[in-house]
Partner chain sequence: MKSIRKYSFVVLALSLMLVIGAVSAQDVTIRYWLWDTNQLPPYQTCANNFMAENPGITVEVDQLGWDDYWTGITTGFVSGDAPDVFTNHLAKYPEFVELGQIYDIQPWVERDGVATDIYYPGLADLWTKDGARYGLPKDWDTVAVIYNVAMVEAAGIDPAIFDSWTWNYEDGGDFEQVIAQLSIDANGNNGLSADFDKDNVVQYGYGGQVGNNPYGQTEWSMFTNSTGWVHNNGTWGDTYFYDDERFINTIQWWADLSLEKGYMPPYEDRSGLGSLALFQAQTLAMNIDGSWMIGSYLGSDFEVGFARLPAGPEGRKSMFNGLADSIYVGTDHPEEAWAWVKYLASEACQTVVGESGVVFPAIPSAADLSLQVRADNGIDVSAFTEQAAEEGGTFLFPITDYAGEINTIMTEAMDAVMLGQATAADILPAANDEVNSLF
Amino acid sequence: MTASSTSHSVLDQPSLFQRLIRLLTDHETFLAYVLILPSVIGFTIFLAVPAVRALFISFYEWNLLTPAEYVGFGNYEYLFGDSRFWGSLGTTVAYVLWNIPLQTVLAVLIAVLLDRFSVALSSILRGLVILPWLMPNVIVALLWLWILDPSIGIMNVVLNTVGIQDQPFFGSPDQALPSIAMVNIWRHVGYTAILVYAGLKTIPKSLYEAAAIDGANATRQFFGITLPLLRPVLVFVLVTSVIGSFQVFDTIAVTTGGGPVGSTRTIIYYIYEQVFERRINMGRATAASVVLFIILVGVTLLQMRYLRSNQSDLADYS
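May I have the structure of this chain only, in the form predicted together with the partner chain?
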């Protein structure tokens, strides 16, 4: 924020009418609104309206085919009394904890490595690391279902050669969830690394030169300069990947179907079951969706607040 933009008093602010006139006469502003209009329309039709509608549906017992019946908070009472719902929340949190720290650390490492290579080599490597992200989720899940099959998959063969015994992976209640997390990390880490790599490119080289003159080694430079200046990018990466992780579904549907013993039933899988295996129970499904929405808004606000997403440390250096 510059000094000039904050020097106006409240009395200097244009009225609503003036702003409207300016909007219609200022071509650039007008063009900006025209350009974002398709997104706004799409957001309204496909996200905002369904989200509000879901809130209403959550107070009804409805299968979309016969008339809805108002049940007040009945669906929420059912959810809070259902041990499988609580189990699915716990499983989802566990999945996020498996997925996010590992994926973020790996992505930063890969990005830093990419940044060290020459431009030509880095381009090729960037293409390679993002390849898994270009594959459809279901294909990735099927691929790993074969690789991680305990009896005939290649992973156990590889593990055996380094002296590790056969692992059950998707078949074990203890390993199924981490296995799914690993598969999704494999798919997404390249994309995250590219985002971080782009963030690295915004850090002026002069800072590193100055630090080097002051005698800071590579580790010191990473923790003193790179990591703090990456914060806005990391906030974006964390917020989007946490939201994505809370919504994990397709890998689970293909590999474990929520089992064994419900150990991979995440909240989205619970919602899916309510609709497709419980006679299209839209009320309970939307109630669970509303709970998920509230959780996600809360988690996102906390992340943005504590990671100070709207500030850049770069200003401190300039």
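Can you switch from the form predicted together with the partner chain and show the form predicted alone instead?
Chain alone follows, minus partners and molecules.
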């Protein structure tokens, strides 16, 4: 009886051809696949294939002019023995630590302020805060290169008026990296604030009303309701911001060129140097890219696991 039922259920399973016919005749499913097809083709051609090819190139020594020579893990051994590579990783981590906490805190504060204004005024302010994000990175870098110029920049003029002496900014090994972080915070904080603002709009106002009836002041409401319920949005903001910070390049290339004395040489700029500023070595550059990819995957998985990205705290309040 069991064998007969099993064979009957197997015979009832549609064949691959029948499933294909069913897919083609189901107009909604077919239309869905047609609509996502351009994205799948673009992802395959411009991301998946180059990524796999980069992995293979990382095992070769190749200068683009002569045939590639297989060196096995030689490029990775070179990287792990190169002090400039480890220095670039340290600089990247330092940049992330400068950039992410300040940007996230400022974005949350700006979003909370926007949420307290009227709808009309909030719309105008949202348009203003996101303006820097709409500007190209190179334009932003050139603008701040002029503002922070030690000789003719207006920033030192402003500091002089409050009794602070001229600062070298991009010209100092101690100030160059924080200055670059400040520039990128200025450009991205508005966009991050808009994302947080959208998250604030999903929090039911009844929770704040109930908390106010229970005697909770604004500070307790912020830490007891706002921050916990913003966690899914903050996870998205942190993950995308950290990935973007690890890939900072434009601002550094325009303002400092990795200097002074390598103080702003991040991992992406190190990869750029391997191809365009030193002896062309695509193998070492792609090996560094693979290492960066592994780091970003690991950091992202850790963030999503420990920040419980797939859970919502809203159910605890219902």
